[in-house]
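Below, in structure tokens: the form predicted on its own, a single chain.
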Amino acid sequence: MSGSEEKNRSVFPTARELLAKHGLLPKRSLGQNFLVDTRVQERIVDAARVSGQDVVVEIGAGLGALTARLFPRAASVIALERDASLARVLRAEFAGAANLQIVEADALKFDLVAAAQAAGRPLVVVGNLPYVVTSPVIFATLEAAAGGQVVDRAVLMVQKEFAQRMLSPPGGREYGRLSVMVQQAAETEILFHVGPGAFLPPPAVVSTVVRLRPRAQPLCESSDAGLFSLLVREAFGTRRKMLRRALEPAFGSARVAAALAAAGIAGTRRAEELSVADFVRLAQALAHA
């Protein structure tokens, strides 16, 4: 640990101190639950494996707890915060950090591709995601990742049940569109769980820190990415329907029948019974049907 890191960790104010200093309260409407457990903060930054060459995009910087640990390790940090009042706090508290850029923006509108091009290297994405935007943020990150050329890795805090859905195998209630789309695009692992007491205010759920590494080549070829996404969405749109019936409105009965036959998948099966490899095979068959 460098001297600057040690100094930074010892003097950075707590969430309660910052909220009192700036006259703020957590906003429920934005899903603000500030991570206050310093051990968890440190574990998240360690899991990101940030080096002096890395450019980090932090999603939802909040009061800067992770920011304070990231910028001493990284070449530069782009801290995204959509709440204008919190962005002002960050600018005030990190005024002297030359390698830190505070961007007041919605993470879903931030251009990861442009940031990676400006950095001249793939990005590291880190964030404690508000539960209400977890799914779209993860989908947007993976869509922009370009097989690791834009995003090398992402370490994110999400709701425990969400993490379990991402890694769920076929056949269970948790297995669905999220499972298939994430697994086909990235290698994902659960790192550790975080209890409600680590936050201010405490949420009503357990959180989980996950690490995603975009696959150099998604399981479904990029040329079929749009069709694959449509297939998975339609298949899980009506889970109780047989696969053939679920897909016919979007693709037509003749095309679906031909693709199922070519992929060797019975039309009477249901979406939750198909593996990611099955969906890849079916998407490829639909592309040629």
The other form holds:
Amino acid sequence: MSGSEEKNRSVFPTARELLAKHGLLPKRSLGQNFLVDTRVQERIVDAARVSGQDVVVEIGAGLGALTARLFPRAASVIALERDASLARVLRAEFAGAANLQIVEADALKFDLVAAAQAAGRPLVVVGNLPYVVTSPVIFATLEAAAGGQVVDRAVLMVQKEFAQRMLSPPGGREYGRLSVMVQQAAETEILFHVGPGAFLPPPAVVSTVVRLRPRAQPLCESSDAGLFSLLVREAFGTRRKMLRRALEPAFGSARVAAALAAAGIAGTRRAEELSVADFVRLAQALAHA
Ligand code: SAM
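Other form of same protein, the form predicted together with S-adenosylmethionine (SAM), not the form predicted on its own:
Now the complete complex, all chains and molecules, led by this one.
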């Protein structure tokens, strides 16, 4: 047993103990790298600043490493877990926790809007995200976030490379659709990095904990959200092409020319050179072109 797992003993059975007790092995296909470093578990829960009024949605509860630290602090926790055998473990291990609801479900199908309505307040989303669904979970969370009405904040562990793409400024190779979509919808910060040794089994990559706060007013007006999303998708679909060429198939050459002129953006530029503010201006211009 590693030092970090040993420290976990006083709080909750270790991942290794729980797997042995329930006769399970981690499933790679579901991204099951369990967080065993108690210091990191604590830092993630601290970063979510959970208080007694908060309703927390935990994505991918696994063997309950974060769950065990969340429900004593929150008004209630909805722990989503796709794997039926892990949902059974969670139900057995947390049988006495009245403010914890274990939901065996695909997090991508979970209705955050309905959960926030039932809670009567914006949710706190926490998760050591399974690698396989990181991108769709973040897009779905931001889409549902509704300017902070549905999700107040999210503290998520993702792959380091993914976090860098989310926060990348224009110009770099990491700057892309993810960067623009996340930055227009949320204030995002990198909190800390976590090495492979903090997990069982250790993943091949370094992980990063990020905090997202959906903007009360996304940079792009909500009426233009669909258009903005299409614009960014098309622009980066062929990121090496000049903007004008990349956008013409979806929007038509006359409309693209008019919108670029109105937004003051040269059609010869490439998507990776445009700032988030440029994309917002261009979406507004397209809406009126
Ligand atoms: N939270 C635990 C921890 O920190 O040790 C487990 C984290 S593990 C990286 C990701 C968990 O998400 C796994 O338990 C996996 O079964 C679960 N999972 C994978 N895909 C999921 C999905 N679509 N919806 C809900 N849970 C999912």
